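Here you get one chain, nothing else, as structure tokens; it is the form predicted alone.
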Amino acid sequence: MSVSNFRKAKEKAFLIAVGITTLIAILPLFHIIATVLMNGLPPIVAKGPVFITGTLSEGGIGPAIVGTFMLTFLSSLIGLPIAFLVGVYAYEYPKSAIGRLTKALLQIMLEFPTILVGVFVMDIIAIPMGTYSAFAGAFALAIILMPYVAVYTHEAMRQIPFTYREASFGLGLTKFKAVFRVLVPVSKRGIMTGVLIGMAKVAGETAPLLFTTGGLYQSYPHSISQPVGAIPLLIYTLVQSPSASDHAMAWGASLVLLLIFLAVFIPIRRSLKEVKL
């Protein structure tokens, strides 16, 4: 075999372990969504629209879906514009004491254990207000929440070229205007992928509700300052139960949930325009 046949037999060979490593990556993927469709699809159907609308005892997951709603949304409008801020600005000192310690406390909190944010605003919060709240819970997701959205952001502004900072401050921009107007779009896409992680992250969380919500599925919330639910922790407390029927709803419940983030997450990923650098 000549030396040019032999480069292209292992460059072949090549291509395709790289192919067959890449579906064993991905295919427990697929089969979690097949698995969960084809389990979580029946009860629906079965139930309708009620499944959806209704409150527990009428066999629905109504309460639970507006409370992770409420939840995603009070978690990222409390931790969003601190992991924001906090990503710039381990960006712009990266050198200080300050910016070190702050990166090294966030790769710290990316493998923190959820369960102990919970316990620890159970008592600095459920405690204290005498009750569970979605209050509550939204803090302890927004602390889970911040490090996904600063690393991205830290990352992300990384990635861009020094002649872009050097362009700005050549056009007469202070620092402010150079982070905030040129830096930060154009480092837009990496940003939202850590948003997005963030809020997809907090939106599956159960273990830090344990501690802090209470669960609420017999009606719907109507204050941050009650005991609220979310299809996680139903999840949680339905595969608890020896009942078939249980175990069927949290099957659907979630699909539902899968559904969410498909729904939320793939728009605004196709949405975001890659900036050629």
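For the two forms, the rigid core is made up of the largest set of C-alpha atoms that agree within 1.5 Å on superposition. None of these values were measured; they are calculated from a predicted model. Numbering follows the first chain given and starts at 1. What changes on going to the form predicted together with the partner chain:
- Relative to the superposed core, V45 undergoes a Cα shift smaller than 2 Å between these two forms.
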Contents of the next structure:
Amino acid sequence: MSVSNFRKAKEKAFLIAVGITTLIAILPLFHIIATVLMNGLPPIVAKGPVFITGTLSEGGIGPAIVGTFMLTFLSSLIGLPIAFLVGVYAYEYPKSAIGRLTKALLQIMLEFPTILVGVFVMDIIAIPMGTYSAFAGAFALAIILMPYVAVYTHEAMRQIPFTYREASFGLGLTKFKAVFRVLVPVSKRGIMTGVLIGMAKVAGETAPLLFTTGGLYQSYPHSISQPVGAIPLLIYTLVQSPSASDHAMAWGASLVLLLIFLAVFIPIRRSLKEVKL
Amino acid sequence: MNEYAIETKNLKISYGDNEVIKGVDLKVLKNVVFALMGPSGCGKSTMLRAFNRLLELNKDAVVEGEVLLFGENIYSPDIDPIEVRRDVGMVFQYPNPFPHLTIYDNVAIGLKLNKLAKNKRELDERVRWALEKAALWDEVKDRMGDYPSDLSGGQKQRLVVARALAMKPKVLLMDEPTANIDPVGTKKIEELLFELKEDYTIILVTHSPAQAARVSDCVGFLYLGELIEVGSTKDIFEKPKNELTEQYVTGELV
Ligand SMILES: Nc1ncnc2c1ncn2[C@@H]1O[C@H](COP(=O)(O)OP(=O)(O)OP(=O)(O)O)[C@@H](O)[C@H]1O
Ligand SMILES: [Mg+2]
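Okay, that one was the form predicted alone. Can I see the form predicted together with the partner chain too?
The complete assembly is shown below, putting the previous chain first.
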């Protein structure tokens, strides 16, 4: 065997090895999706549209779906503007005390156990208010959302080629206008990616809701100062029940959660590909 | 009114401890194309960015000495760098129209954000005027709402010339504007310089002696951060006084 044939064989073996390893790595993901599909589809099909629109006693998870959207929306309302400003500020003033502090703080917050956020918010909001509420849950989720959005915003700002920065300042713009009217729009796709990832993250959270939102599954939520349900929280509750029909419901709810997640995640993938400047 | 558009007095620039411009005294007449030439790394881009205080975006850069713009020191404490940058437009080595803005908005953005147009009609007129000055109007007049990504490199570069001209600057700095575009685009930009110098003073950075010879009225030769020789283009290329200059213009020094 010639040297070059040997090298080709080695390359081929290497490629096959990489292929197999990749397969092993992504197999669990497919397994999860397949399991959720197989177990989740039958209860949804059996119940029909009521599964999506009905209350729990009607055999549906409607209030939980609405609750998840409500919590995600409220937490975004609280968290996104602050996180966005923090991300921009930390990038634009990296040496300032606040800039350095936020960067360190963001790292910690990213890794912070989310259940502790729940305990903290229970202590400062739920207990003083005397009730679980959508607001308390959204506040906890906002704390979890913010570091993701801030870190992605920071990264998006960092990836703007320096020449665009020079071009905008070169037009005699103030720093505020150059940053917020030109550079932020240049990197809007990167920032949007962070926003979507943050929202997808909080839409699937359970732990921070345990002691903050309570739960509401027999009727639709109508106030942010009242308890509210959420799909992950409902799954958690249903799985603990001994009844098989509750378990089936939990699988159905899991499939709905997965679909919501994919509906957010696929656009993210698309927008990520487009982050070309 | 001062006869010089730009004048530097003992200009020194360093990045940290690294001094890259080592005491330059330069005078640039009004309404000329002044070519600043020299080999790669000699400090051309750095010096150019001192003329509109854009160097301040780089926190490590320290400027000493004076830069006079029509007789006024732009580094004196009472001068606002933002005002300076409105008077001194810039075109960069890499064609950099803003990718998220339409062709129209790329030209209009400086006017819009600085609130320099009274109404939409005035803005439209100024955009058109700038694109005509940049010899791009005929090519883009039917696609003002398109994004610049489909333009050729040469068109993009003329678009950013228009973006700079729309601000009605007095001086136009160009940092190797043809380094990244094709020969046809290069020719168009070079032709443009002849038109523009009637109204503006142009400082053109180039590493190509041939380009300097083609387009400029006066030349400065910068070498390792020192201004070796300045003069009319004719003199510099036909009878350079300094040996380094001679070596550079004949292509022996790279
Ligand atoms: N941002 C920076 N930080 C530190 N040093 C820098 C920076 N920019 C440039 N320099 C240094 O300053 C010197 C001059 O660089 P400059 O870019 O001004 O040269 P130039 O003549 O424009 O070169 P070129 O023809 O390659 O564009 C070089 O030695 C370079 O390494
Ligand atoms: Mg340069």
